[in-house]
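Only one chain is shown below, in structure tokens, and it's the form predicted on its own.
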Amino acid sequence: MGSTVYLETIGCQMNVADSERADVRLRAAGFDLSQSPETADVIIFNTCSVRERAANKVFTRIGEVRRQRLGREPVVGVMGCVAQLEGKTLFDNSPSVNLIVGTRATDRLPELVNRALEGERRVIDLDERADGEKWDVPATARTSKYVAFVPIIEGCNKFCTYCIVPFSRGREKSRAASDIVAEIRELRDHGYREIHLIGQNVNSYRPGTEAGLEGFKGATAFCRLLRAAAATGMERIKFTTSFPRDFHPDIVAAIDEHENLCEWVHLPVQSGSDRVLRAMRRGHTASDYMARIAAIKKARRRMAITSDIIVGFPGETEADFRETLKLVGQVGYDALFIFKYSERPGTPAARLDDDVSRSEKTARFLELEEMQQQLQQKTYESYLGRVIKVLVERTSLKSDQDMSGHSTCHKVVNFPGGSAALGEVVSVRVTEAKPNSLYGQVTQAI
């Protein structure tokens, strides 16, 4: 018997995807993986550091585990965003930790594990080099059964002022199209009922060759490969994060043609105020947005329309914030994801003044909330009586006499049931509008 290693992953779905790889390639070397740190020979930290709670949140784990630990110590290592923007750092800050894996390390972590249970004290590797590098992860590894993340690029070259993506992902890189189209097929094979195409900015793909996206067309390669990918017969697809300046209309096209494209546009556009976006080195103004937002609209289908909004960036007026408020009423968002401006060390809005007080972002934060709540509860209202179709995705976390799965238009619906509909599409007829979800009855499996 190998040794065990417990991987757990913190942050987004890139990150999600990232420990579907690493899990293969332990297991591939030998390793063992268990479901519990507890008596995990290794114990590895995938993290995220796009917000400061997120890159805090493995230090109070690492503290966490280690308490829970029964027996001898076990080798800690962070891997992802955290480890390639802390480094060294980690090891002084943590001394528990043992090892430090990039994000461009992935493929060598059996290696570097190795290396760590063998007695080396501080193993790094923050080598940014991707040559050679293996995105693919097979069917049955996946974290979920039913839903598959599927990268097509990662890294970013935006350089927006407030982030650190840039630094911690690198510069993009986006992978062959035949290779995500064959990924695509497998899935549907092996019963996969809805994939992600997911990258910091799915919508800059761009693949060294055109292999795979032949006879398919498209104002850019995202849009062919959105046509490619419909083509795989994949029931449902899904694509996030989408960036404003290169949201070419073509994809509301794409999406109108082919009814296995979800209906449902991510749409990060951060600020309402073209001061506040000038600063945020964001490429777009309001109304540039807002043209995005019109292409949308008037699509043959209801799209659903979610956002990121960050109040309190260094310098925002309240006059400022009074055009976000304008903006969002404008829009009228399915669901918003709002965040309280927080200083990433490393990014150029670290040098500016962080002028806006915590209590005024609170209060910012609680005002665009309200404004959100009361727009979207009427957004879910319109969905009464209606009949979607539903992919079980698990029982509801709030009653076990439920079950819950999300809708082509992304939303969480929940109605009674029991698990042997895991995994199966089913119509339900919207009986409630709950706050940040539906609630419903059967009506028929698909």
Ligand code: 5AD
Contents of the next structure:
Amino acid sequence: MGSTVYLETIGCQMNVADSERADVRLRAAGFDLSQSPETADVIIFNTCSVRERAANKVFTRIGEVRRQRLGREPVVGVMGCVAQLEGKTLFDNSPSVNLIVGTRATDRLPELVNRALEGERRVIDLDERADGEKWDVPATARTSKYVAFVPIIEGCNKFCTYCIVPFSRGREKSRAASDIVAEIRELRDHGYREIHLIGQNVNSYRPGTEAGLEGFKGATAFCRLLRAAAATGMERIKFTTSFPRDFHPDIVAAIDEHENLCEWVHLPVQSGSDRVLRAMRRGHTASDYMARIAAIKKARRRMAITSDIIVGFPGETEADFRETLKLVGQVGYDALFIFKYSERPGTPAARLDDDVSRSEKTARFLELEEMQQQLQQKTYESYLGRVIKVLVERTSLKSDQDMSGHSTCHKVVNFPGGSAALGEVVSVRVTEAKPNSLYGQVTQAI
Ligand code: 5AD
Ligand code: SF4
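Alright, leaving the form predicted on its own aside, put up the form predicted in complex with this ligand.
Next comes the full complex, and the chain you just saw is listed first.
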């Protein structure tokens, strides 16, 4: 029997996708994946460092898991952003760690795990992904049977001053369009109903060649990729995250042309104040951003728009924060992810004085959250009586009489039903608007 590996993911969709790839590579090399950290031979944490709290979580988890252990000491590995950034200092600071796998070394994981199992005390690989290395995860090896994440670009060249990602994930590297399209086709053939094209900035997609995009029109490579993805006939295609400066209106045109490109755009603004945006080095002003929003709102289809906001960036005044409230009020987001600024060592903003007090950050967070809740309630209520298409993904977390899934506009929708509908797309008439989800009745299975 092969050794058993327990793999735990902390962090974003890119980490989830990396874990999936790690899972596949490990199984292919003869390892058994285990759900129990108590007995596994190898324990790997796939880590996130975008905010301090996430970065610290891995240390808490290592302690917790080691206390629960039955039997001998496992190999303890750290992969992902914390591994990439901390490098070998992790060995010194966490003596139980004996395997460190950087963000571009996922595909080399089996060989690294084997070295650790053979007794090598400190195994570390922080190297780049080799050219020509495949990113594919076969349809048969994925965690969900209906929804798949497909990375199209990894890394980031933007260097927003608060952000650790350009350091933890390195420079942007786009995947060949022909590989992406082939993967989508394979997923479609295996019955997948929805894919998410993912990347730190999907719309900065810039492959070395146009192979796979021949014959598709579009103002940018990403627009051509969207049309090529739509042409595969995959039922639902979502994409995230978009970067405002590179958000070409042709993306909206592509969504208008193709029913299977979903009507949802995640376009983080981070702040509504030009002064703060400049200090964040986002490369856009509030009015540049609002011009993108106007283009999205002019679409034939009614688009859902979501965003990320950081409150309490160094130097953010009460007046700056009011600008953020104003912008949020103008856009009317379908959902908003609000973060308190968290200083990340090594980023340019870490050299600034983190001068917005903790209580002020909390006050701004709560005020913005309250405002968003009120606006969101109105948006959600506007769906009452409408029929929307929902991919049935699981039993509801709150009631086992209900099923749960997402709409094409990426809202969580619950409705009474049984597990027979799993993996199906159903039409749901919305009867209730909850704070973060919709409730309704199935009108027909399609
Ligand atoms: N502090 C707080 N939030 C951050 N984000 C990124 N870096 C930081 C930081 N240092 C947020 C941004 C980004 C989201 C993924 O995380 O809003 O869009
Ligand atoms: Fe970070 Fe900015 Fe890159 Fe997003 S675009 S990953 S916020 S540096």
